[in-house]
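Let's start with one chain on its own, the form predicted alone, as structure tokens.
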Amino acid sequence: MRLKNKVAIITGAGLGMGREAAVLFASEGAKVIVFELNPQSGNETVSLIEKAGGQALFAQGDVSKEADVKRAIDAGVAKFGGLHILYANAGVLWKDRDKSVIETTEANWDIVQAINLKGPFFLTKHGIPQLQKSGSGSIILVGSISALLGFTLAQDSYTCAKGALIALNKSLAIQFAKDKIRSNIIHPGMIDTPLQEPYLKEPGKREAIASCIPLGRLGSPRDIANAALFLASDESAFMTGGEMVVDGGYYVQ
């Protein structure tokens, strides 16, 4: 019960790694609202959770609509009475259309900045003053590898968006200490998501990723889920503005 008595928004928590934190921290004593835009998805994360004997709120709306966020908030601290934890997991990876600087167009590179940063920012924006209210909390952005590393095969808005975010954190570690709030983010490697199952059905080609990793395989929703759970419980109480690669070792080699 590391997250008893705590409130959790996490974004994005429809499927994959959103999801997959959603029940983690509801089965530690969180309280969480489901933030997504796909309402199927986004109440199947409920129904595990209260089948779980957990506490779940769904809250539709889209991370790039600073209202949709706003009102998810208002709406979780309203059902649940605060609000301590907010994990921006939500995000866009479009390799059909967010290529190199040269071919991307510019209404495909804007709506990847909108869900990637814009997100975040409006999570935080609205956010912050609810976890300065409750006395303290913890702030999980999602940044990616790629945000550290070049890679042949561009993807110039997503990875720019997630570098972004890397300063975006440190700003806020720093900005929001005295509150007793603690922002960190988390870099993951290649996860096995339904985020990149378009990429991975070609034959061989989830072996061909895991022979590139020190650790031999792809991540799974699970390993960043558990990064996020010590992030967000108070473990991790002496950490700010900090930076996690959870990434098989790809990295560092």
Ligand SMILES: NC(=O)c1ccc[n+]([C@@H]2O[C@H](COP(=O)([O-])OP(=O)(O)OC[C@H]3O[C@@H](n4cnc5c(N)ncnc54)[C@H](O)[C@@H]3O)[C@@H](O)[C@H]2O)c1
Contents of the next structure:
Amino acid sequence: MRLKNKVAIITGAGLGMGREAAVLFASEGAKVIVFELNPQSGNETVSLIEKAGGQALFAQGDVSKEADVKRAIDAGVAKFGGLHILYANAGVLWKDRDKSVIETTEANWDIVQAINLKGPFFLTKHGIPQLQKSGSGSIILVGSISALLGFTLAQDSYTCAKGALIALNKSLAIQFAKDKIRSNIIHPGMIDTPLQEPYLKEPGKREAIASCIPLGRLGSPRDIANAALFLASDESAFMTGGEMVVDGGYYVQ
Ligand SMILES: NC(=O)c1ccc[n+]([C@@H]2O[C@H](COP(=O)([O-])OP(=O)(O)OC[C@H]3O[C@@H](n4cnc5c(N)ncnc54)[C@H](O)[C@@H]3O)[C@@H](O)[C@H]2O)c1
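Output the form predicted in complex with the ligand next; the form predicted alone has already been displayed.
Below is the entire complex, every chain and molecule, led by the chain shown above.
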């Protein structure tokens, strides 16, 4: 029970690594606010948690809408009596619309920024005062190895939003250390989730990508959820402003 007596909000917890983390955190004793745009998948995550004996609350909303994020935090705090973990997981990767700066429209640039960067802004803006009331807390941001490497197949708005989160992570870590609030960022490599599904459909594509990864496989949602669990728990109590690259060795090769 590594998260006993903790309350966590996870954005984008209806699918992929967000759902995996929600189920894992709940199995470790956390009460989880499942924040998700899609009501069906959000409710399914809550059912999975409750069937396993855990506690969760579904909060339907869009991370790019401040009122939705604030409402979810208020509802979670009212139900569970506090908040300790902010996991800014939700993000979109739209390779068809988010390309090089010379090909991307302003509208497509803005929507990717609104979800991938403004979403974590709203979550931390409204979540941190609750962590302060709780006396400590852990913030987990999600970057990407694309922000460390740059991608040859450009997705410039996505990459810039993830890069900005690296800076935000450092700023949050320094500002709120006095409140015992830690902030760390995970950089996933290629992880087999619904986000990547459209780009992995082609026969042989998964195998081709796996052959470029030193550990010889794509990551699983559990690989990232395990890293997030460590950052959420007191086991990482002396870690703040840190970056965890979870990519099977792709970045260092
Ligand atoms: N999968 C990868 O290879 C990979 C690699 C690097 C970084 N990431 C990052 O990891 C995070 C999780 O990715 P994933 O692969 O699990 O994605 P996913 O698409 O599989 O799941 C994301 C979830 O977020 C929800 N969501 C999307 N937009 C939302 C919004 N505006 N408001 C609320 N919920 C919203 C979706 O409905 C979905 O349930 C993202 O930030 C992504 O950028 C993923």
